[in-house]
Structure formats: C-alpha cells, structure tokens
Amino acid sequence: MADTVAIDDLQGGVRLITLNRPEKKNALTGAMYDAMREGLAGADASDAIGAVVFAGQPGMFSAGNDLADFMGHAGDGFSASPALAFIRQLARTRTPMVAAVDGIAVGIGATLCLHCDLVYASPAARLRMPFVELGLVPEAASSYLLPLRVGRLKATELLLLSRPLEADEAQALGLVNAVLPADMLVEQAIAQATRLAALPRGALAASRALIRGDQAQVEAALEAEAKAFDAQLRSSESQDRLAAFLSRSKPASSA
C-alpha cells in the first residue's frame, strides 16, 4: 500500500506527497489517508521540512474516496475513519502546503485544496464536490471555508448542486493561483514550495496564521460537519445512494 502514496523529501526542504493509484484514478483508501496524515504530521515535526506539495498522476489528482473501501468500514462510523483523521491533520498542519491539481479533483480531492496555501492547476483540472447527491454533507470544513472564499451563493451552487468547476473558473473565483500547462505544473508547485521553505520560519508561521484567520472556527466547522456526516452515513438515503453508485461504477470513487 505504501506504493499508492509516495513521499519524497526533496532538496530545499520540500516534502512531495504523490498519490499513485492511477488504475483507480487515485481514489483514496484508508491506508492512503493514513500515509498522507503521517506525511503531514512528520513535516510538522521536522526542522528540515519547510513546505509540502500534494500531487497526483498526469490527468488525475484524486477521484476522492474509494467508496468500496470506505463503505467496507462504514459500520465504524465516519468519526473513527482514517479519512477524518487525515482531515483533522490537514486543518491543523503548520507547514505550508501547495497543491498541483491536474485533471479530476473530486470530493476530498477538491476540499483538500481549501487548506493549501497555494494551488496550481492544469487546464484539465476539474473540481467537483458531490456530497449531497450521495446523501452526505460537505467535509474538511468546506461548508465554512468555501463560502468565505467564493461567497454563499456560489458555494451553495458548488456544494448542493455538485456543479463541476473548471480550472479557469476556479482561478477567477480565487481557488487557484494560476493555470499552467500540465507538464509545468508539479515543477511550479515545487518551485513555489521551495521559496516558502526558504523564508524565515517564525515570520512565515506568524504570517500564515494571520492570513488563514480563526483556526478555532475552522476546527469547529470541521467537527460539526463530521457529526452530520456520521449521521447521514448511517441514514437510509445515503446507504441507498452509495449502493446505487457502487452498483453502476466499479471503479468506486467520489465523496
């Protein structure tokens, strides 16, 4: 399973976390969530790591949860899931994070970007958050962070109607810093992460905290979502929607 998430420490103090499950469009399993969580926690604990980059495979950032894997552990509830443990770590990570988004970014593949300090996308990037259509609710504090970023009406459209967001519109809305050719994407993300890692750590941490705002509100939103997600996951409407999705789509991914 380690092969499905590659973690490489590069020159310049950058940790590169690469999703490497192309046969499933980088759909995330519990073990992959654990690997990413450990990668972030390890970056915070290391004096040598000054920034983290998230990347996927060419044409695919992440299809979100591997629903077959996720539903296999649904009896334990969302509160005990590796997905929520990763989301909590993501929100609390002090090390600056950069995302390089090429192709599909579904569910957590999209909401992860709300926690990144810089986001770069290829023209093929396509963000989508299909929580409600699966009988679930938003996660990763997206119900709080997305309205702050794009306004309540646009966030409602994206979260309730699950409308796909193309790269150029994501940039116009302030969700993406720049749209770059796919073959330059990861290189640019690493270059900017290297610049972040070279900055004075104390000033960087203090400035980042000021820019990001009230951490307590982010975590409160995250926990409120987790409680609602857990309740919906146990509901008949969600169970029916998820079962229907799995029955018609063997490459189980989304949410």
Given for the second form:
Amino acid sequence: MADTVAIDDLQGGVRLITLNRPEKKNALTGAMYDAMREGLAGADASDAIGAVVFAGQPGMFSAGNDLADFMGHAGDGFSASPALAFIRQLARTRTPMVAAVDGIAVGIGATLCLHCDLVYASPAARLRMPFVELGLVPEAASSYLLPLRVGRLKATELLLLSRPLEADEAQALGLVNAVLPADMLVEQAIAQATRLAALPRGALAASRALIRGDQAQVEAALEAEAKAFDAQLRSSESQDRLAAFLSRSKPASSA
Ligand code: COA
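Starting from the form predicted on its own above, please write out the structure of the form predicted in complex with coenzyme A.
Every chain and every other molecule in the complex is listed next, the one we just looked at coming first.
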C-alpha cells in the first residue's frame, strides 16, 4: 500500500481511507488509485467492514488526477489506467461509502462524492470539475449522475463551464448532507459510517441498491466516458492544457 493513502480499520466496522499527499494537494497518482481500489475491494470482501469513509487532509480533499501522471500516460491512454480501474471499483462497491470533504475537491475529488452514500463537507469545501477546461470529458459516470441529481442545466454549468461549487450551494443542490465545522468533519463522517455498519447487512445492501437505482446505467455511462476521455487525453487540446498547468502558463486560446 502506498503511504500516500492510509487505510485504517476502526472499531465498529468502519474502514477509513485517508489521502495523504498534502504537498501536491492530494492529487492522485496511479499508486494512490491502486491503494484506494484495493481498500474498497477489500472492504467488500470482508465481513468485518460495514462502511468506508474517504477523508483528505485539512483544507484539501483532493486536487483530482495528478496532471503530471496524465501527461506521462497519454500514450497508454485512459482505458488501462489505475484511475479507470479505481472508478470501476468505486461504481460497483457494495459497502456503503461516506465522504468527508474539507477544502478543495477537484475532478475525481468531486465526482467520487457522487458515488458516496453520505457526503459531509466543511464550510471551506469547494467542488470543481474542470474536465472540459482541460480538454477532457467528465468521468466516473458524472455525466449521468450529476444531471440526475441536480438537473441538466445546473450540471451543464458545473461540467461544461467548470463552475466551482461552495459547500452551502452543494448542500442546497443535494450533493452534500450537511456542512460541518472542519474540526468535527471526519469524526462525524465516521460516526455516521458506524451507524450504517451496525445496520442489518442484508437489509442495508438491498435498500442501498434500491436507492441507488440502475447500476447498469452507471456502468454504461462510465465506460462511454472512458472511451471519450481516452481519445481526448491523446489530443493536443488536452496535452496543451495539461502542459500549461504544469508550466503554470496559459495557452493563448484559453485567455
Ligand atoms: N496534479 C499534479 N500536481 C498538482 C495538482 C494536480 N492535479 N494539483 C496541485 N498540484 C501541485 C502543484 O503543481 C503544486 O506543486 P509544486 O509545489 O511542486 O509546484 C502543489 O500541488 C500545490 O499546488 P498549488 O497550485 O500551488 O496550490 P493552490 O492552493 O494554489 O491551488 C488547486 C490548489 C487544487 C486549486 C490547484 O493546484 C489546481 O487547480 N490544481 C489542478 C486541479 C486539476 O485540474 N485537477 C484535475 C482535474 S481532472
């Protein structure tokens, strides 16, 4: 397991997955995706684990995909990436998942929340999905799940115009259960996860599946996105923008 992701099994059947790469704002590398994927698959395989909590570091949930990693893997494409393997696992995880979002949640840092059963945020939480701005397309079934949650027009603002979402608005839109002080956030998420883990497992699993709706649609959406993402990742549109972020200069066309 990468030390940039800590996996702790707590009392009460809760697995805490903590992103721990603060020097890069918890941007996710292949090794981190692998560790998270294994953490989720392991939770599903374990009778002892009844819920998972995702947490970041103070002021940062995650800056999303590591853009340097993306540049490096453009030739291999998205289809074979640890990111897509994680996304597939995320979408099919049967164990209830709870997110504790403090500060920035960019890209997959935001779209991961769409798969969580409960989402708590600090007042400083700021969700942003700048896929198109980066020459990419939405991932993690967000092109399907977000319009379903917030309506197509709002989803268009968030996914095409990359409009940032502050904690209160995210709560008003139904993307966040509650906004909590940062120092209580993880504790509260764990408390709620512990409540989920204590429920009768069969009833919980069946009810969760009913609430979440059509699993096949979610999986079809993320596979369709993956194809488009793969094509865009190889394009000069995305390569120019990723390079611009890494060199911190803006391409002329995005001025
Ligand atoms: N990939 C790789 N490195 C990243 C990163 C990412 N997604 N996000 C941040 N970092 C790195 C920065 O390059 C910087 O590294 P350095 O200190 O070696 O230069 C470090 O993390 C700190 O980031 P910085 O931009 O200085 O912090 P900030 O607080 O000013 O801004 C963000 C934070 C998240 C708003 C900003 O870093 C950002 O926009 N990152 C890109 C997010 C993104 O587009 N993700 C992909 C979505 S698909």
